[in-house]
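Next comes just one chain, in structure tokens: the form predicted alone.
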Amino acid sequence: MKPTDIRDPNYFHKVVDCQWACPAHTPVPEYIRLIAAGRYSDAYLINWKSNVFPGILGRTCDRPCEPACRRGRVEKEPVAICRLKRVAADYKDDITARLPKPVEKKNGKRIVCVGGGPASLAVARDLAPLGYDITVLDQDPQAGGMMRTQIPKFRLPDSVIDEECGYILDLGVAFAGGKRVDSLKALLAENWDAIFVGCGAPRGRDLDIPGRKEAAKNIHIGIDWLSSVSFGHTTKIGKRVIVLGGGNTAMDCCRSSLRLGGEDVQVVVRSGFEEMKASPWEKEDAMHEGIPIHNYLVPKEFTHENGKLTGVVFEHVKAEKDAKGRRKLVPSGEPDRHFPCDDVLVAVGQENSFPWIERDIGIDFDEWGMPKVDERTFRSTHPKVFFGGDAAFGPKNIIWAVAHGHEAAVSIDKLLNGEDIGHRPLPAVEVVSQKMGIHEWSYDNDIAGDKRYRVPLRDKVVALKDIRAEVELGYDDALAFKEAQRCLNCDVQTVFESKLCIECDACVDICPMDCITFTPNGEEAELRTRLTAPAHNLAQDLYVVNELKTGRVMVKDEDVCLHCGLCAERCPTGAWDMQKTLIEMTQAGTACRSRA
């Protein structure tokens, strides 16, 4: 194998698994260390630069960082990265003086964002401080998009949305609430320099089965019903409620139903429990509130009498694999099952709807009715029109929408400065040694078996009485410190200098994970099999250094290394060093332009 080029900015980025897994590439270990030090405002601003909505995401993020967390190498539960983000938001000081100020002298370029959700607000946040004249249009009276309309208040209070959307609008962004866009052609005629479409996936899928029309009064589309609840238009529901679907929207629907008068609320899913799209913690929260989840049942018919819904008939199914190994659901042969109910909430998925985008304005659509969008630049086939969030590639989540917004903002900034938007900037990487003495480091490198600390919850009886009472109370500062101490500081890298190595194998002996090997070189596939501990995870790199005196190479498996620093402490010559890497993605501005 060739020696590893650790100057490649993506090399150590990939080793910081939590940051690599985050779509917005938030420097997770950096802000967790600041939380442990009680520097909540600094931790918040690091988050704000990357993910824009720390308080919102600290309550609602889908947490792609946590399955990647290195704590999972030694324990079952990862660090509570998401809930620590909320700690930074809850305990920060007034940080408004530290945010960018509105630009008085604009640069003359006008940009409009369609939709006031996370993708559009991320674009506005990035571009407004650069002098662009940004206008955000939304059919709802307040900014926030799906964060405000589709996430229940017991999970995300309005005060948090108001605060974090306010930070963006206060940058001089014009927000036009109650402004529905019915024609993109008309918008293009207004001569905007760029248009960003971040309108989300506003249409919930329906079920076309017998009885749907006859019982329509008591059959509701999940996301529309949640919006109606959010705005206070819907304040009650029947005592017996069936929720169809296994995603996060279904979990929000069933938990909201309990708070609006539902006494017998049940969730019915066509797949198995483990295959539900809902996040594991969302399922746990629903079951904690006493909501049963029934699996492998497919709705066949809505039953009704005199125009009134009486229940739903389900067919039992089971999972089988066909001749090609593909999984499919087939009837199990068991008798159909009837669930009596007063209301049904249909949460079987969302889809995009673009009736307001004319098909003769230069935007190509695919066979599924989605605009053709470049996955790197987020530009459509129209040179001035960009898409992001759910509007670009279908429903995902808030953190993906933010990531799309950052990339679209880079594209728009480069476009309006006459640059090639396909040329994407590399991240900024800073590497600093953490050595303070022979056996002292500037970070806590003690590895202890600490189980994850549970987030305190409001008493269930109290929580179910008020749909706006936040259920999760968040960590206090003492619990936050303990949870932050579980972080393994995976951004502090083991860096090896071959010229200093005497090949005494002291590092091999002391490594608790057996991830260091001195061995003859070879092809990667074969080399992986003869390491001290075979390296089976091909997605994570091997750190290879040559030029050892014996002709061997040093190989370290980055997958299982805990960054404990014992190798550096034990090394008698200082060939190993612990160097902290701070990786910051390059956002819109002069740093992203090639001419700079």
Second form
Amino acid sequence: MKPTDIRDPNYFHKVVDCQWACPAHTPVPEYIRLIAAGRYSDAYLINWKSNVFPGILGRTCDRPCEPACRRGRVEKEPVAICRLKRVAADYKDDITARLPKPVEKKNGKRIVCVGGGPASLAVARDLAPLGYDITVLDQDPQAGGMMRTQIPKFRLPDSVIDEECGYILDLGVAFAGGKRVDSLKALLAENWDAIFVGCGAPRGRDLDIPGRKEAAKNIHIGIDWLSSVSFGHTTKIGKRVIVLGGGNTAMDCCRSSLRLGGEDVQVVVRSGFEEMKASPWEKEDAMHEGIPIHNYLVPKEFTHENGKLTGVVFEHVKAEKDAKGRRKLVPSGEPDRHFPCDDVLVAVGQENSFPWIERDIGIDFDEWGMPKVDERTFRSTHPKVFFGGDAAFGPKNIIWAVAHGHEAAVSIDKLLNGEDIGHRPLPAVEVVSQKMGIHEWSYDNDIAGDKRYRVPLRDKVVALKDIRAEVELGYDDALAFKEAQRCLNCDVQTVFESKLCIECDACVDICPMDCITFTPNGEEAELRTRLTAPAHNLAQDLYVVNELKTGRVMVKDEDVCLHCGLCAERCPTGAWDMQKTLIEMTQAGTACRSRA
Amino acid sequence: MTYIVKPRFHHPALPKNALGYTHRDYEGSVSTLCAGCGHDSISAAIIQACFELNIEPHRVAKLSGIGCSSKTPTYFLGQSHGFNSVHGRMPSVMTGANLANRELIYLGVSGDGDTASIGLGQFAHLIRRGVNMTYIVENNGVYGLTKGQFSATADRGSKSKRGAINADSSIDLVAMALQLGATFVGRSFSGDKKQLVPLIMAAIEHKGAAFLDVISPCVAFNNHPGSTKSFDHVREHNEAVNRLDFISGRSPIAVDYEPGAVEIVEQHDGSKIALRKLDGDYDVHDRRGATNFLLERAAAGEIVTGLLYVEPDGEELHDNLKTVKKPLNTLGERELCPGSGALDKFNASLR
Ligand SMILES: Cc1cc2nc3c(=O)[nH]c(=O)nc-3n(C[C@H](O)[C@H](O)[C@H](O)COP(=O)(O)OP(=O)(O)OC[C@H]3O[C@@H](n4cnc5c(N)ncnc54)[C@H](O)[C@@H]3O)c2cc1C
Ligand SMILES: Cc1ncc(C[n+]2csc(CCOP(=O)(O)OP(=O)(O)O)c2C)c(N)n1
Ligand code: SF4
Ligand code: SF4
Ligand code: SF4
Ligand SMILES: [Mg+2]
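Output the form predicted together with the partner chain next; the form predicted alone has already been displayed.
And the full complex, kicking off with our chain again.
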């Protein structure tokens, strides 16, 4: 294998599994250490810079970082990265003085964002401090998008949304609520320097089966119903509720129903329980509240009497593999099943819809009705129009919307500075040795054996009485400390210098995870078979260093390294060092522009 | 020396042996030796050997004297019996323990000072009596623990860290062991586990006195230019006569060896040593030839390593003493005092 180029910023970035997996590349271990040190405000600001909504995300994030977390490969469960983020938000001091101030003298460039969800707000947050004049338009009265209109208050209180949207609007961003944009053509005619479309994916899929029209009064589209609940228009539901669908929307629908008068609330999904789209913890939360989830049942018909819904008939199915090995649902032959109910919530998917975008203004759409958007620059086929969030590539989640917002902001900033937006900035990397003494490091290298701590919940009886009562209470500071100590500090890298190595094997012998091997070089696939411990995880790199005296190479499998620093402590010559790599994505501003 | 406890987490796909243990289960407490000390690598090799041999830790007795090397039994086999004797006196404790309970696996770990300086007399008798055990000398040419004075194995003419030249002749423990009748003799290097681990495995399975001289650089006091026990010097002058694979008794030989290039040595318990010859003429069954070869190569400044001598069907102390098969420490009063009738009979036989 070729020796590893550790100067490539992506090499060590990949080792920080959580940060690599985070769409916004939040420096996770850095903020977790700050939480352990009780420096909540500092931890908050690191998050604020990279993911814009720490308090919101600390409660609702889809957390792609957690399945990626190295701790999950070392023991059973990953670090509770997401809920630690909430800790920073909950216990920080007043940080307003540390945020950027509104710019007095604007730079004269006007940008409009359509939609006031996380994608648009991230664009506004990145560009307003640079002097851009930003206007955000939304059909709803308040900023926040689906964070405000869809996510139930018992998961995300308004106060948190108000606070974090407020930080952005306070940067001097103009928010025009209650303003629906009906024509992009007309908007283009207003001569904005750039337009960002962050209008989300606002349409809930319907279910066209017999009885749908006749029983329409008691059949509701999930996301419409949830926003109506959020706005306070809907305050009641029938006693017996069937929720159709297995995604996160379905989980929010059933739990909301339980708080609005539903007594017998059940979720029914077509596929198997395992294949449900909802995150495991969302399913867990629903079941914890006593909601049964039935699987392998396909809705066939709504039953009704005198124009009133009486129930739903389902066909039993089972999963089978077809000739090509694809999974298919086929009738199982069992008799159909009737679930009597008073109301049905249809949560079977969400779609984009762009009725307000004319098709003759230079914005190309694909065969599925989605705009053609460049995956790196987020620009459409119109030079001034950018897309991001759910509007760009279909419904995802908040953190992706934020990540899109950052990239679009970089594009807009470069565009309006006359630069090639295809030329993307590299992240900033800061490398600092952690050595303080012979066995002293400026991070806590002792590995905690603790299992993942559960987040305390509000008493169920109390929680179910009030739809605005937040269910999760969050970690207290003692629990937060203990959970933070589970983090393996994956950003503190093992850095090897072959010139200093005397090949004494001390690191090989001490390494608790058998990561290190000294061996003759070879091709990667073959080399992997010769390492001290099995190296089956191909997603994780081998760190290869050559030019050892014996002509062998040092190979370190990054997979399950604990970053405990024992290799460096045992090295008699300092050939191993523990170096912290702080990797920060380059956002809009001078740093993202080319120096030329 | 480190201040944190070695984390108990281990690689999720770590292999387990027939007893269900991983190699981590054969560790002891964390080493307090200098970072990079060769002795730690030998401990790791012992751990690997015991793991691969499926040894139940409670069946091992590890004995040592005094020195950095003699401290190491604390750092492996945390669940085994252990005895730290007085400096240079491990051989007599070893002999006594072995006589009292012949059923344990005996592992002596010592240093070149502990064995060749203060303990030379005891060492000689342990070997010549053929006590059934494995004796490992972690040979660094100095008294590491007392800050690096030359030991009796330091080569004449080699230089100390402070520049003094050793004027005394050195003792070659391998040559001594051969002369004293050890039935298994080998030499290896802490920095070469591929050679060391199978040697330790074969030595443990050997019946009789097995002796291993393992060169083990002292990074604190004897790893400089001018030393003949440094990593660089040993790597440059290491002359291996053979490479060996150890095949434990129960398993058939799975690897196809090219005929002629490999000699299979079967030990008393059925375990086999597959020896890949590196030096064509070297014969591991020729005690005198081995001694000559050693002396000749040593004069040329080379360090001969590998399995140097083996007598697979040698005798051991218990054979010679004709002790009963049952461990002496399990004999009860009835067996030990068979009564006056038996005494009369015995006395009569002497008349
Ligand atoms: C029930 C439900 C629960 C969810 N829970 C989570 C969760 O827990 N965690 C998570 O990460 N994600 C969750 N999501 C997804 C998440 O809310 C979205 O992915 C995210 O909000 C998308 O952000 P966005 O900025 O692209 O658009 P949105 O948040 O959808 O914002 C778009 C805004 O644009 C406005 N708008 C649309 N068209 C126009 C127009 N023509 N003129 C003016 N304004 C317009 C809309 O009113 C809306 O306010 C959930 C979604 C749903 C439906
Ligand atoms: C009777 C006695 N004499 C002297 C000493 C001091 N002493 C302690 S260790 C040691 C030498 C150890 O050398 P070696 O066996 O080579 O071990 P190393 O530390 O080099 O591994 C000496 C002389 C002692 N402890 N007891
Ligand atoms: S252990 Fe810590 S640094 Fe490593 S992936 Fe998990 S959260 Fe990130
Ligand atoms: S930091 Fe070093 S000793 Fe610790 S697990 Fe990683 S490679 Fe092994
Ligand atoms: S003094 Fe030498 S022998 Fe003793 S622990 Fe240190 S390196 Fe090893
Ligand atoms: Mg010594």
